[in-house]
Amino acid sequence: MQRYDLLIRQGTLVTPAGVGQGDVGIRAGRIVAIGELDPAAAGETVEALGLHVLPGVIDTQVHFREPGAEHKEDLEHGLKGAALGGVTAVFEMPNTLPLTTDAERLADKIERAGANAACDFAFYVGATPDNVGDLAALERRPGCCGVKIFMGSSTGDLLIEDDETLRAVLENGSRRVAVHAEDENRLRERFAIAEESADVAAHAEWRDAETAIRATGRLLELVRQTGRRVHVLHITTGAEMELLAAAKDLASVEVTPQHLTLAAPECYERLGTRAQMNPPIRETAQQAALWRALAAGIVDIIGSDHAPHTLEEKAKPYPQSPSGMPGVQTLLPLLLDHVNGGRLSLQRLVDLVSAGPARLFGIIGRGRLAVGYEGSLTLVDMRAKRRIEESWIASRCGWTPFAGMTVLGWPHATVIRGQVVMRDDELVGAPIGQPLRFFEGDSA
């Protein structure tokens, strides 16, 4: 008789073959059986009747601020928030202090995370004019998910603003490159709009649609010339989606729950600088374009862009107030609410936050609820009606722009390699997170 370390029993399984009730047996960290399984063969059983069982959620864009700004977030609290939100793994960004731009700093982050990691992790290295020649080797180091480019200035000092250096980065390496696409020259030219207004409602006027469209267009021209695959982060405009739809052979696309859920001007009137992020929250017409692109299959991934600051920092007068908001813990509740609202299917959600990240970035053993894959799963209660409270937020910043929002659908449990690490809003057991592993070949 086959035995299991963990048996997920009578859940509604979201698999590549469809959605239906069944059991999942996990042994030595891997799924070894799916179907109607013998509960007597299990060392531990999770009763999942009434719950949906998804392949583990992966958040491919978070900023955990360590080292250098641990007062607003650190790896321990960021990873705890991820696990509490049903997230089994994250990709963390390089704009820390010091910047993650070489092998020593990458290794330092991996060591820091491994001590108290509630879920799995990988780190980007940041592209600079000084490390272009090192990028091909850096992107292949264990625990590295790839290279990150900032075409426009945001939080931190990473910046590749000219086409010559951007081309050099694209020509050094082979893995998919993540890009923040805002045009730096236009941001500088228009900064007076923000300074003179001193009103956060002007944020989307300063960093207007043309700032994003221009940068995305420049990027795609170079992508076509170099053949390098890119992942364009947090798209906010319909015009960008049209450009990206014509470049699907080389460019994948991310949107965030913030841009799908919040809209200007209401969010600025209600939240003030708490709604400030880069690229900005835009008007409802642009938000509708994002939803159309998602329905059309142009969008490949939804990432949280978790980017916390303290409320004291956010309370500074605009534009001295920093851009960014927490989001890793609310990623899944918001998306489940949109599923229940009919905006996307559960299968589409799985592709956006699990199968898509694994496929595009070449994560080994993740992204499918199937025999042979890692036993990293997210269990959700689609009927749970919950109010998002700041007391639930694990981030050191201690707040969320979605406080007070009632959602339908909630993460019930997080399972990593056959071990339950979160159940019913509580972390359980010792931290077991470890670096993700990636295929050596190019991503899809």
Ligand code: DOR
Given for the second form:
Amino acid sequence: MQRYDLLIRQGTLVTPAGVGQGDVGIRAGRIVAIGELDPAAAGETVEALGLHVLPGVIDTQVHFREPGAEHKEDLEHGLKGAALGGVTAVFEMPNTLPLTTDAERLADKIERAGANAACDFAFYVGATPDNVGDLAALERRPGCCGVKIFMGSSTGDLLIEDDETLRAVLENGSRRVAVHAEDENRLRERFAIAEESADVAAHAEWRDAETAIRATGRLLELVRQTGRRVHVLHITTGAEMELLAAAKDLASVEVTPQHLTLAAPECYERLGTRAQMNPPIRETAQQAALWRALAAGIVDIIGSDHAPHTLEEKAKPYPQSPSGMPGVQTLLPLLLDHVNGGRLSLQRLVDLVSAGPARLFGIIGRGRLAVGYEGSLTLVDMRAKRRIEESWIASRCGWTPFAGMTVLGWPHATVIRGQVVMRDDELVGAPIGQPLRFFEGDSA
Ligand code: DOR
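What I would like now is the form predicted in complex with the ligand, since the data block earlier showed the form predicted on its own; can you produce it?
Every component of the complex follows; first up is the chain already shown.
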């Protein structure tokens, strides 16, 4: 009798109970058994001896550019890159063209993605001064992971710059709001630094630590007053980490692999405008503060901020060159390398890229390798030594700032609801990605 559609055998399972060898049985998309299971009872079997089996990785910050800038990226390629990188689901950002700011545009994105999705997805709705009153209803629509605020301008036109409008956004709705915290006033005041220097190394000086600290400080003041929960994206300074450590009741914290891996000035000398992003990559002292915050438990999530631009666009003279770099496909390889380097444990990694996203955003059935949860899993080979090649990158932008880097640890397979969708760097079978489901408007 076939009890499992898919049986993953003899893997090293990273479960809430600890790390140990066992089998995982999946039926009708859900984990139905964990332990020593009968191989004869399975339809398909994946031999996982020597591999670690993690609950599916979720990347909570990607820009897939569709509609409007499909020459940089589109949903199909972005989702393929995700699956190739061991990612089982993404949260996609609203700074597309048109902006994702109403129900119709949200529905359009869901429909486009669903047509050819290598992995699961959800979309943010962007807050603007004009849609404040609609946000409470919009954030509850199916396929929506919440509201996104840009406090400082970046790629695209989304911006909530003053405290009054920011407060209005926070007062409209109840789900955790994702925030890009850079102070628009200070950015405007200091733009001459970027313009006059015409050197990308000035990026981190123009958008300096104070620009980020001020915005995060202002945000947390309003969070205290309104009681609204926020998720503060891509934190880059130790001072912000101190502010955020004192606000764990209301604010969760995200960092990116690139802020943990690259540092100024070396990255600007080596990569030029490819290293340009907002908020910027800063010096090693700030990077060390991010690692300390990660070790201290202040950081809740690591997201890639996959923000592709073409190399032609990146070749424009700074500061006309756009900010952002691709990352959804390299998120996990970089982090596995950091695990092997002793910077974090595999269990903490699972907390940051699977359990954390599920807990904070209220994703149904995700974030745990446990009976009853979805059979969406990421299998990794911690001993695989690989060079990151641009030929492996699925993104339409076709490049990665990590090209040529050798990492120890590599995604071996991506499984979504019991179906293997990636194995040995190849996508397998028909695309089955669906919108993620959320507990009704709620999360931790
Ligand atoms: O560097 C960035 N690029 N930061 C952002 O906030 C937006 C992103 C993009 O969409 O290009």
